[in-house]
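The chain below stands alone, shown as structure tokens; this is the form predicted on its own.
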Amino acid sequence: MTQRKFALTLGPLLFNWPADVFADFYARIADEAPVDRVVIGENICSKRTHLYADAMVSAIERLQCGGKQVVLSSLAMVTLERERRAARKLFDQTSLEIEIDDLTLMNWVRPETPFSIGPLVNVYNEATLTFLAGKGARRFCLPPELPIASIGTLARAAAKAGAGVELFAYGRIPLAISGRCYHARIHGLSKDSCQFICEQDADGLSVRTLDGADFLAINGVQTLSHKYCNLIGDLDLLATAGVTSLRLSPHSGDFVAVTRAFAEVASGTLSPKQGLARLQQVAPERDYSNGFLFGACGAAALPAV
């Protein structure tokens, strides 16, 4: 079987999980998951941060003891003064790499600060990538809606600039961030008194059309795809395009098994078809798609491999 060289990155947890679930998840990742990097920290709603602040400190220590490179996530949309202060604090008090998902954070980047660019920053062309690489960006997790031709072009530009390219390879796809909290509104609550109602939906709340068709998912102020991106059958294509790293987005269930399936397909231990079958066994209720990769409807079903 073909061996493909990819680093595996665990993306930031997008959902509001209880602190004990959060701690248990990262303990398993630290001890059992074959991932190289872990991006950790609140990416969606700053109100959630205090819910697991203590657990995050312990999680970082355990991940590092487990040999993982730890990267701190930033908010995807900084709008409040307290959020601006928290964002600046990331650069003031840590030597860990920071993943930027809101370009306002570029105001505080210093030459000695390692940073990467997350998938919510619109890096759509070589000029943007080269500019940010020139400012010190080491890695780019590209927007998940890009087709393979654009991915290849950006991967070549990144290699020329001395940076790596990562691609969102598993999980509900982050599509948009809003100033309005959909979770609170659907329960008749305001954003300021939301009661952290998003905790009720571990993988986001599914949304249907008026005709009853599955459509999207909501996660507080975030809109996600209903289907789960799954590129495990397309790793040869990604390797040929120059992708150096795969991003796996945390979801409930046995996520260590998800990381192992990707690692085994990448190493050639499993074929892509076997890897897909493994993931379907792990979470048979999930619908998968990879349409964006081929310039088609993002919800297009994974083709046979």
Given for the second form:
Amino acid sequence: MTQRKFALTLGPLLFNWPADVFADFYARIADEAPVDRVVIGENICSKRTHLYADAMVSAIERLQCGGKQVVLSSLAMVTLERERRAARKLFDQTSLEIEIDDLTLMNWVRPETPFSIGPLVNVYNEATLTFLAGKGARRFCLPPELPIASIGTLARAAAKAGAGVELFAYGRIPLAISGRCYHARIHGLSKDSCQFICEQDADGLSVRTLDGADFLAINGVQTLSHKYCNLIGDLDLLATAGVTSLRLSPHSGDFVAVTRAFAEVASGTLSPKQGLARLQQVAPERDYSNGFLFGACGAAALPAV
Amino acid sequence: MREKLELVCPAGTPAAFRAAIDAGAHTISCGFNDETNARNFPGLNFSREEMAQSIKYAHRKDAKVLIAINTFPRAGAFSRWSQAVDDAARLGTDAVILADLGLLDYASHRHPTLRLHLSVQAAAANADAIEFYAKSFGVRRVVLPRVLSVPEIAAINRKISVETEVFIFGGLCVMAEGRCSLSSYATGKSPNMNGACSPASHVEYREEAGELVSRLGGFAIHRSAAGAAAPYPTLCKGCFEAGDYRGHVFEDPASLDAASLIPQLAEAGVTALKIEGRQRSRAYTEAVVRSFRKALDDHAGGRPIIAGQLRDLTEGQQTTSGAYRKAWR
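Same protein, the form predicted together with the partner chain this time rather than the form predicted on its own?
Full assembly next; the chain just shown is listed first.
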């Protein structure tokens, strides 16, 4: 296999999938997907954690047997006491790296145990990156709204600090997190008795404007973009900027095919145009965007290649 | 006499600054007129010279000044933000309100005696997060995110060693503050990077088929019957469709008025109450400050608080006590 320009990371599953779908998904990733790292664990809603706790143990084993580095995800927003306890407990073990998406967890990191910083932590400048690297952060998945100029500057600062920079390269873009659950709200339910209604929408529920234009997507307490971020045509630009790995965020459908398309474009066996065609074939209904990269607006459509 | 709560009021102009102090504000929060503050609107905020004069005015009247430098510095342009911190210290501010880790790190090293407050934009929503900022940078006060209930605030105050400040009146962020890119998704401008949410430069009102449609970055946010008041198209407060639901997907348009909760917030150990709205007019600031100063004095003197007096000033005339009474939990 040709040398790839990037490591590939499978981001945490953002959606509420049934336990058997969850297990099948990670089994296929373990056996077939050309990804180097897999970030696994609940990132959005602590109520979901127990739904697949058992499936997670076997998923981690299988991923490790498949040669993937397993990284534990953590909650994007820690508020409840049980969430604090669960977050703290992640640090009881040291064999798996932890990805921090809420600075609450910084209380428990140890400088000798490397950790990574997820895309929901506000790393906008070199000073912040250097501060976190000084505490032991070794990989930064940058906020998806950053333009390429900032990414380049941050990648240089990361290299100096002995850390790597990862970019969110595929999937609906995490845009906001709230204390309130929107799935519960629009179904007339309260958050505490939500009936796990978010399970109905494997990729989030689309939010349209009153003109009928697709706009956003809700996923429990999270709001995502309707469009899928897709940087498969921009890999040369990212390599030049010093990005060392790409994050692919899990969605329904043939996700192994998505990871293969990125792997093949990254190694040069597919052209960006062929890679995009492949992705369009895998999920013809998806709209793509790379707008954030160019500092205009995040929803800007992908230019024709 | 009960312990007095501190009333923190916003000011977007030197005139509003003086009006707020004259109306009884204990403390003024304000910012420089650039992208270093999260209310970066045209014609608003303070030049260095205006800030110097305003700080002098406040100190003559025994009031304090907090300078918000609470956007996230742009990569490659950090010095613009660190310069703002240096200037704030030089001008004799009583504290700076910061959100960015790098800037907090800078300020704590460069200005060890400068009092640091943690902005709501840092979204420190639990005791551990707050202790991290306190330990790492010597932060002395935290502005709490608007997602917490009164019992949650009380529980946090029992565990932490620093002061807390909470919002009492004004606009409400629906999303966790400082963790929202909805605006930049639609317009390219975000609160974190540019200090502006749903910026006016990207707003368009158009009459279509007898309805007034307000758009942000081309996305329809509201449709109202012609002649009806068209609300400003703040993205998260718009009307949308999701599944079978049609309406305010994220939040009903209401602004925060927690005047009636002043006793409970005091009981919960809160040090300061904050009014939102550096972008508001001088008359608005004056009316709100006067009303809340009276409420605080009544509370401190053991007299009942008369709430709901500011209804005419609130957006859409509807008010809510927000997450403080969590009806949606």
